[in-house]
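Single chain ahead, by itself, as structure tokens, in the form predicted on its own.
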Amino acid sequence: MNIAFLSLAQTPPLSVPMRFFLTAPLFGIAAGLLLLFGGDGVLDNRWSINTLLVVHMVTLGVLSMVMIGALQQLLPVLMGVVIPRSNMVSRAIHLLWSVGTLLLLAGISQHLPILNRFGVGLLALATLLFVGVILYALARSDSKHGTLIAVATAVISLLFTLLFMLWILNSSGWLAPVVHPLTNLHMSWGLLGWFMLLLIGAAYQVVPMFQITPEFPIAVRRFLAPLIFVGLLLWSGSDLLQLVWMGWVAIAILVSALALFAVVLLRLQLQRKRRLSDVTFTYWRVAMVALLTSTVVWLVGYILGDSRWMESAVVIFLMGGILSAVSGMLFKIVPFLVWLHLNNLYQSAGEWQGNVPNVRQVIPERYSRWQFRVQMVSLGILVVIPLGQFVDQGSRYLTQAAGIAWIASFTMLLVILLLARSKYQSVARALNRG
């Protein structure tokens, strides 16, 4: 692992991020306890309002956490971007969003439009001190590098979700689910814009700094991400002015774009250094099958109008897609980041080092294998859960099996992110006793 470029004095403290991590496998549990005792319907219908539940308790209460955490301490690590007083941003955006995320989900499970509002009021709140923040610390960095293109179009793609979400609720009375004509743009604008942008601003760093692989092209880092973001402004043209052919092109650019990062990044891995594999490096090998394999899905129900095609395409994109790299980073940055932070400890102590833990000590790889195996079986069973449906109460058994899968995996998870900061904490206690 080569971190002579890193700017390690830029660090922020390690809650920073923790707080979000840590929160994050308990929404993950909670959509787990919804897909077991749920009941029929879960997942069949996704205007139904228990999809509608899981969906947001994975993208705003599992992915989007991490992914707001995580940007806030990779940023200053690896872009020498300076958060201003990142520890009370950080602690008030973790607030906004996570009680803005509970009233949601409940203002959407009671019909309470009361909830609904408070509940997207805080996440609008968050998501503008968010973004607000990021903005500004990358227009003062000097860095050139693609991340920060990357990084730009995501927090911008985020206002638009968050925008879309205020429209469509606004027109509905504050009242959800709710047929709208603008829900897929707001789909849209989350999935490819904010998690696939953020996504790729992220492999640009981690890919060649922890799997030791070739940097991706320069074009690839320069062109990609801006050409995503127009394929985005393009699709939302032709939808909200009904012009076919400009949904074409951007179909065009979309699909093509998406399948180019998952290829570089498979070509990649072939050509890394070290030839031994570990969870991370399966989990993003697993990441860009499903990417591949979505595109392919979605652009069949796509000439086909069938539905029932594109809802798959997004289920393997989101779960086996965005899920799987996520799961892969956090199995790399967490025990990446208790290292740092102690050997930052004992530097500043004057101390010697060798008591600092290394990133395998930090996180064991049999802990990680097992809860990859376990989310594993979760994805499979949620790819076939439609295949469910011929067979009589098929379809909600195989929910309850993923929702069981979901449970084992994300407490797992909690419970491996405890243990590494457990770790942390003792080392440093034991430096400060000393």
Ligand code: HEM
Given for the second form:
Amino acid sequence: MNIAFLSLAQTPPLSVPMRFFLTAPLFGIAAGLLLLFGGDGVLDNRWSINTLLVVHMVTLGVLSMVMIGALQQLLPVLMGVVIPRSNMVSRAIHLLWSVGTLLLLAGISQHLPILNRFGVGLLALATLLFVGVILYALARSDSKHGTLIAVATAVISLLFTLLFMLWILNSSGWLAPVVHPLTNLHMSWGLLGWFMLLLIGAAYQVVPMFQITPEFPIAVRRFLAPLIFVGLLLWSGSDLLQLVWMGWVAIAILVSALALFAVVLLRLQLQRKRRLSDVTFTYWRVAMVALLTSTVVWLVGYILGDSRWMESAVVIFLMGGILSAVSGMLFKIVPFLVWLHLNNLYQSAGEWQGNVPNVRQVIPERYSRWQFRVQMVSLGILVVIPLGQFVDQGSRYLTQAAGIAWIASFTMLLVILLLARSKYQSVARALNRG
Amino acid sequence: MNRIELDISEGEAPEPLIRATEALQQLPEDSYLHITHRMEPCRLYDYLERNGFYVETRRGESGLCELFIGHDRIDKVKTEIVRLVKDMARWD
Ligand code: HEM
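Can I get the form predicted together with protoporphyrin IX containing FE (HEM) as well, since the one above is the form predicted on its own?
Starting with the chain above, the whole complex follows.
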């Protein structure tokens, strides 16, 4: 009897997501170094070069990196969606995305339009390839799960994020920071479209699977992602056509959709079937509280017309919301994938279950707990940086402290992921010998 | 005809998948397996198809996902499963 859970044809090798997961902490460490040594005002002014660098080390280097890698493995493994030529596609996207990000960062920091052009060119190629492959694979899947709609809208949002930036840079001679009004749309599509929609799609799958909760209500799974997408379209329309009323409709949709998602997920966590709480569980709880907080803080800023509140909202959303959820997810899916792949190796060698380490052995809980604590320290410091202005040199010291905490937490993440990979490799090697 | 019960609604992935496949490997020809889970076990379908099982998925009265699985080639079991799920709510 064939017991393999995955038909080999549709299972990309473990290296497909791992190369992205292992690259991401490196960009995180780099961002920490910049916070530490970047001098005054790394995060003081939204439009400073250093702020722009840190923002894109995190958004392109860390978060998008993990998400692009995860999607290429999770769609086949969890949804049975087949990605054509997965290994080659993954290598190409990884190379284009990493080098593109590095060139863009270099171009911004050195004021070199030519590097920006090349960097954005490579990122655009990577995006086209990635979005194309994902949409092609989704279109051929016969699953009707809400995850697929969310993922489709997420990758289309990534395309919009890029297109707005191409428009901005092309009209400004490829020098950044531009301080362009359309940057708000670039940001909104990136944060609420690409990141948020993907998080939502992933949550539909991984929250019930790993946190032992009931499934998301069917109405949420069907309508939430399309609603957010429509909200973003209206938001863009209101900005481009200068229609104030349309902007308020969009805000109402987006704010209530985000809050709804966070509340539903927190409720599901309360209804979980077993009362155990591990690091992933806590990470996701933090993420949802951060999402709720960021919507409130953003709304206050918008109503008061005070951009400092809105900037804080973005920090809370990115580092408290998206990064927490992504970190929590990594600590579950990496052990799961390691187990799955080892299990499959055993199956194809004709053995059942053999010495496959169980998921809890791949990443010991005490390691991830420490990583969580350090990451929470960095989040705490980051959130209070704006208060540093009331003390002499306050923001500077706080920023440096945040930098140290980032370096520590991303290094721990990297080490944990390397350990998981080496566990996979040693078992796989032993099996090949045996 | 025997009904074999398996409740995997409180397991964390991949435990439900392991327990389900272990039960299926021992499923006698004249029996069907009734699985209760908190979500639809998407990964199981592929396995069922490749190993010659027949399955119906429904929403139970408690809102949980219920699967009825028998060997595809045993008509008697299939007829019984179809009869059982006739009045149950669809899963999605
Ligand atoms: C795809 C390639 C990308 C390129 C080439 C790019 C480039 C840029 C540039 C040049 C700016 C500055 C605009 C200005 O000065 O007016 C900017 C701003 C911004 N981008 Fe991106 N970006 C990319 C992707 C992303 C993604 C995926 C996100 C994720 C959400 C993101 C988030 C942001 C944010 C939040 C800002 C505002 C930064 C601030 O206000 O300090 N970007 N981007």
